[in-house]
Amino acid sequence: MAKRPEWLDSAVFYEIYPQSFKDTDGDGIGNINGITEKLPYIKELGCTAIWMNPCFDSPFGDAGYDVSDYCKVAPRYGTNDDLVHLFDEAHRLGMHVLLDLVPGHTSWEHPWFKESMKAERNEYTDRYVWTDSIWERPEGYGSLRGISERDGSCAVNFFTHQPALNYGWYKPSRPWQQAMDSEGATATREAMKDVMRFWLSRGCDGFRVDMAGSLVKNDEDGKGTIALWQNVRAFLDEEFPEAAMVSEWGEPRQSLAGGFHMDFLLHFGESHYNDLFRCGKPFFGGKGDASAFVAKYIDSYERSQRRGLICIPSGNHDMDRLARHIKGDARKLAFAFLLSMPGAPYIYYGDEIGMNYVEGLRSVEGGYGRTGSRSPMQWDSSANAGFSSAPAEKLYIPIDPDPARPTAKAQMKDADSLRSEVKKLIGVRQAHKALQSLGEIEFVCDGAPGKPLAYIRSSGDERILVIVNPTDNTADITVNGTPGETVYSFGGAPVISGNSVRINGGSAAFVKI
């Protein structure tokens, strides 16, 4: 495993999405100043880093995730200087920053794909996914064809506009299929640790990468993208051993295999993540089933072998908000469970207010169904949320209509809102290592329907026993050991007798044992 920052231990992440943030200089799109302004914000929650989805230049076709200079900060966010600014703005706080890494494909306005689609071969023909013919498409993915004089596809990732980065096929099968060790893959992966380099030598503290496990084509259980990030992290380990890196990847045993410090628990494929927060019956809704989470949460920590890595969100600006699906107090209870588990947990900005998902927005930069977990953060009563000066009509996205909808500003001088018992989780986290990202779990009750979700957390002779209970029903958790002191408690104490513990349903306890 590579060598983890000792910040990552306690780490607990507040994700920004930046053009919804915070806005500055009145133009409806937040910027990386209002990011830098709302440090104190972030820091006082009790956050101590920051993953920023994309910030660099881009046309937007999707959000900043298509990147057409990986060395420039988008002209609507700032400046290069600007995100210096904010790393040792940062910095200065205890903080850290992690940026969104896109290595699998740019915008076809990208200067590299400008030239791999000329005739003449160039020091970017290889750079992408080409065949060798207009007529064949690259097998499993979407195309682009007829674009330029070139003879040939070109693979893309999710939209039309993102061609795929070359990084070589695991086991070639085609004249046009290249291997991982060619020239064209090579450079691709070197030109990527360029832009490591670049930000990292700026005050960055590293990445989060996204979909770090799609890289090799033709990839035999994840092993040519495992290789491949073996061959950048000797390469941080050489240049900045600091940096961190957290993959979007879903199968911990092999991003941890490559090199990466955690791994995201992924809201699609076998995670069950959905079951929790996300479907018709989600468990923390009070009447769903959280034994599958459970069965594959276990089964990926046993195959990392115990290494308590996999970290998991509150939301992301991929998915719905937690808001739609988890009401009233089951979202303090959701939370009492994201703050008690391993790895880092991710707070996307304004789930800890409770944010709306704002139903029947069109789509923005290709948002579509995700543009209503990314409308702006509403810091207060004020116009626009107190988000910007500008105009209602040039908001990035409109404000929640809603008159009822929640502050910070209001949420913060209320002991019982939902951010104060985020706040004072997040405390509890950081007052005791066995519920941090490194302490060892062992469940107890799978929350199985009716029934709560109950583990153990510890770290060297810390103990704690943790039941989140969003169900009608009372529960009974017996434990080998003495339960004790209660150090966290929500919807009524719970009670112990002999070596049980009764808690109410409705409710959550951390006891140590």
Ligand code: GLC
The other form holds:
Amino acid sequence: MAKRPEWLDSAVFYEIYPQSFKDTDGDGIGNINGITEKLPYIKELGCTAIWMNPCFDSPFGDAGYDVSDYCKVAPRYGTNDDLVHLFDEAHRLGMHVLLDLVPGHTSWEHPWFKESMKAERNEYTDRYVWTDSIWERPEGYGSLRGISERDGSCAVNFFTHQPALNYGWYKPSRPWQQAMDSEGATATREAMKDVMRFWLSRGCDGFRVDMAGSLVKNDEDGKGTIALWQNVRAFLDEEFPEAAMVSEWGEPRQSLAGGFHMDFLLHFGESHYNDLFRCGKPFFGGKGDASAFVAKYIDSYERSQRRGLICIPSGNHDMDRLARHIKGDARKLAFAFLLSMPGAPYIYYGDEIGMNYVEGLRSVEGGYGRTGSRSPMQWDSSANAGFSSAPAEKLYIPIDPDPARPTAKAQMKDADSLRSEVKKLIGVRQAHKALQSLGEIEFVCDGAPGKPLAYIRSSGDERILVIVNPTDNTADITVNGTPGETVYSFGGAPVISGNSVRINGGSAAFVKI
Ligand code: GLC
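Having seen the form predicted alone, I'd like the form predicted together with this ligand now, please.
Below is the whole assembly, all chains and molecules, this chain first.
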């Protein structure tokens, strides 16, 4: 099993989209020093770690997921020294920082790609996935063609301007498809280790890895990509055993085998994450159905040897804001769930105050429909919600125009606010090992229509029954054990009789058993 940093087991993460968090130099876009300035705010909430979206040099065709220099902070965010200062300050406050590693593709403006496009063979010829004729496309992938002297088509991973780096093919079947252990594929892997080495040796605590499961091509069940990450794992165990690795993969059985510590539950594919938060009838809206989610979760849990290391985010820069679909106090119930599940919880900046999806925005930097979830953090009621001193029309993305928009400052003063509830829930999680990452989970009720979600979290002798009931119905949950102390409740105290616990509709309770 992978060596692991101990802090990860009780970590609660806060995800920061650097563009939109805090601008300290008045240019209308957030920066690294702004994040450093706001670390005490994040700590006060109870979060112990942050994940920052990419902050590296880039032409920003995909908000920085199109890197043109992995080892240089984009000037608009500051300097490498500013980032190192952020690491130092975070550590001083007892916090940790994950950077976003994008190993699958670069920008087409990356110097590697410019070299790779040349007709003459050079060090970077095999850095990307190329066919050997402009007329042949890499089947199963999008491609770039007709833009280079080189005769060939280059596979792309996401947008057209993101050519795929070459980690080889699981089973090469065409002459141009390189094996995983070919010289070109090996060189790419080693170059990515150098990038990791660069930041880890400067104080970064690990990485959230973008599209981690898609590196080796035609690798249907992930065997090649798992082997690739195992190789990286051996390097980390040797040189940086304290580095934390969290994957955007969505298949813990594969990612944990590859040596990742935790995996993300994704909002696409078969996860049923959207059944809970973002669909016509989301479970936390009170009328939905969580049972397919529970079935899939249990399946992943069992297949990863009951290592419940699936991180469930409140949202992220790729999906609708939670508040677009879940209204009022139901958001508190959503957080009661998020903050009592295994794996590390991730709070997307602003979700703790119920920031809204800003409707009708023009796409910014490849955001398209995602742009509305990337608007500036709302700190207070001053100009630009305290985000920036720039004129409003110069902001990276406009502030939510709603005059009733929530702010961090107002919610910090209000004991009944969403933020106060989130803070309380983080405190309860931090005080009980059973509720943290490595605690086991056993479902007692699967949130089928009209029913609550209920599960028992346990670690050593500590067992806690969690019931989250966004429905209108009173719920009775019977357990094998004796319900005792209530460690958290919202929406009315639970009523305990014998081995059963009754809670109201629209409420949540955590009860020791
Ligand atoms: C991931 C990122 C997303 C990005 C894509 C391509 O899914 O979260 O924002 O556009 O990868 O790198």
